[in-house]
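A single chain, nothing else alongside it, follows as structure tokens in the form predicted alone.
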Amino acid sequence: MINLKTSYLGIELSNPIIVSSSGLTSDIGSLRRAQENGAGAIVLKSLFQEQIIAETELIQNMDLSGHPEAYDLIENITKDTTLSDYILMIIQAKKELKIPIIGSINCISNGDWVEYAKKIEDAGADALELNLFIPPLFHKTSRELEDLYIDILTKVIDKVSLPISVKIGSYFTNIYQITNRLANAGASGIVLFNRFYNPDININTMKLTYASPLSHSDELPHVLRWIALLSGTVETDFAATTGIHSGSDVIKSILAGASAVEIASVIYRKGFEFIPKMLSDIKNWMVDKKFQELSQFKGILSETELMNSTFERFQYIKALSETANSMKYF
């Protein structure tokens, strides 16, 4: 019997496919459609900070001296905002739905807002994840940005005692050292890597435009680069993100330590539907390979369980063997 289980942020997963925050996991009918094709999991769409600051300041705001309904008028005025939107969804889907739901707030400074940490951990959600992304500054040193991150990541911890786990780019002076002071500051997962829109210009209108904002599986090589290097070293939970597109891609990431991936644009390429079968082709390959179990080959492409540098170096040995080759001609 094949066993996809996997543990991810301490939580057992039915198999390591999650699907990751986006417009497809907005709205109940979507959580639903995931479940029912065999997601893993799921990190509901992202409430922004500037949302959360938005409603704290609409209450803050209010005068509710000598007014005894004044609890009742916050609570009028919240259901039709976001955060209450948000909390009210949360609810909902741990009463339908039987797969592990993990919030996601995306933010760029700390501040009052990470009260409300609180108030989505009182909603019942098993985990909760940080997109964090502080655009670098010209006045801020490589080391003051990193500052930044382990700031939110410690005061949402004091805040809450859920599972967080952390989904960054890749833009930074040094991925270890950032990845590792997370883990020490208590990160119980880290997600790699966030994918960013990119900006391109239409050279007839001579406007920004915006690239697709979908993956490709050309992207999945640096990720698993730094899944390889860092899964055996740091001492936390990695999902792979960006590039996976299909059964073989989960494979990969799983070889090079990921405990599980996270996936949105091959569901707006192919639908929920397609998730079976990246399940099924998963399912073959361990049968091919003798595998029962994630864990008989969770990682033993990593880094460590190399023992070399290839994953540092194979870029080098790569380009040097080309250049030879390419003599021969001359």
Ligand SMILES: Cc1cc2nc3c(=O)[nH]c(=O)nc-3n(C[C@H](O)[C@H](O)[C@H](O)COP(=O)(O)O)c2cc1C
Contents of the next structure:
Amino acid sequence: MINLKTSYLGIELSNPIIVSSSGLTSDIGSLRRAQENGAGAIVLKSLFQEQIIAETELIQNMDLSGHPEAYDLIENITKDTTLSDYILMIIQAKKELKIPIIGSINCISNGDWVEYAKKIEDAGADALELNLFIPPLFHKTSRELEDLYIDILTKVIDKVSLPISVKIGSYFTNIYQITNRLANAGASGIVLFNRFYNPDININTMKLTYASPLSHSDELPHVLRWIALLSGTVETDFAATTGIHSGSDVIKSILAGASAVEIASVIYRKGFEFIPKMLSDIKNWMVDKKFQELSQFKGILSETELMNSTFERFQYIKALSETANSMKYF
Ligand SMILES: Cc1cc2nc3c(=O)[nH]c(=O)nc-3n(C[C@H](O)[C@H](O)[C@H](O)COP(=O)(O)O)c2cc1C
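May I ask for the structure of the form predicted in complex with the ligand now, the form predicted alone having been displayed?
All chains and molecules follow, beginning with the one already shown.
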């Protein structure tokens, strides 16, 4: 009997496939479809700190001369409207659905949004994912920027008793350091790596455009490398995100040491109905390899298990010369 259960952030999931924070998790109908198609959990679309600030600023720019008291009132109403829609969705999701619901806040600095974490907890969310990206600043050192990540996490942890995961990008000089600091500061899980919305250039119109927001499977190896390097070393759970497009990609992530995966692009392309196919592909592989449980193969290809530095090899030259014949690079 094949069992796909996994433990992530101290929560038992029926399987490791989590629908990642995105437009796919922004309304109750989609959340229902995620559950119906067998998702192990859902991370809700992020509540954006910037969005709340922007809405508030818009109102601050309104001409309310003669009614100064209205500024505070409207500012609070704006924050509360954005937040209350979010809270209502969590309450409804918790009432209707059985799978774990993870709230998400996208934050770029400290601020009173930390209060929102408490409201998300009170609404019944099972955990909270902090989607953290502090934009690089010319006048700040890397250490100062990294301190902000820790500061934000610490402030949220002080407010709530929910398990907190932190979703980060890979733009750090020393990922060992930042992930270890986040784990020591109390992160129950770390999600590697957020995929940023990138610009592109149209050479015909010579205008700025945007690159595709959707990933491809060939983006996964970068994530696998870091999950494999960190999972046996940094004491927290890891979830893989970016480039997971098949059951095989989920298996790879678990072999590298992930407890779960967070997927968006593959569902945008193939629909929620593709989740059952991914789950059955994982099961078939497990039957073939004679595994009954994920724990039997989780992390067996992590760096701590392999101890052969393969994942630490970043430069091409050796890899290419070793595999030159099969890869036909020469
Ligand atoms: C349209 C779209 C919207 C997204 N919105 C969010 C968001 O609100 N918060 C967040 O943490 N990640 C967001 N993401 C990132 C996804 O959660 C996911 O981590 C990323 O797309 C990589 O996974 P994938 O390769 O399966 O797409 C979004 C992604 C897409 C494509």
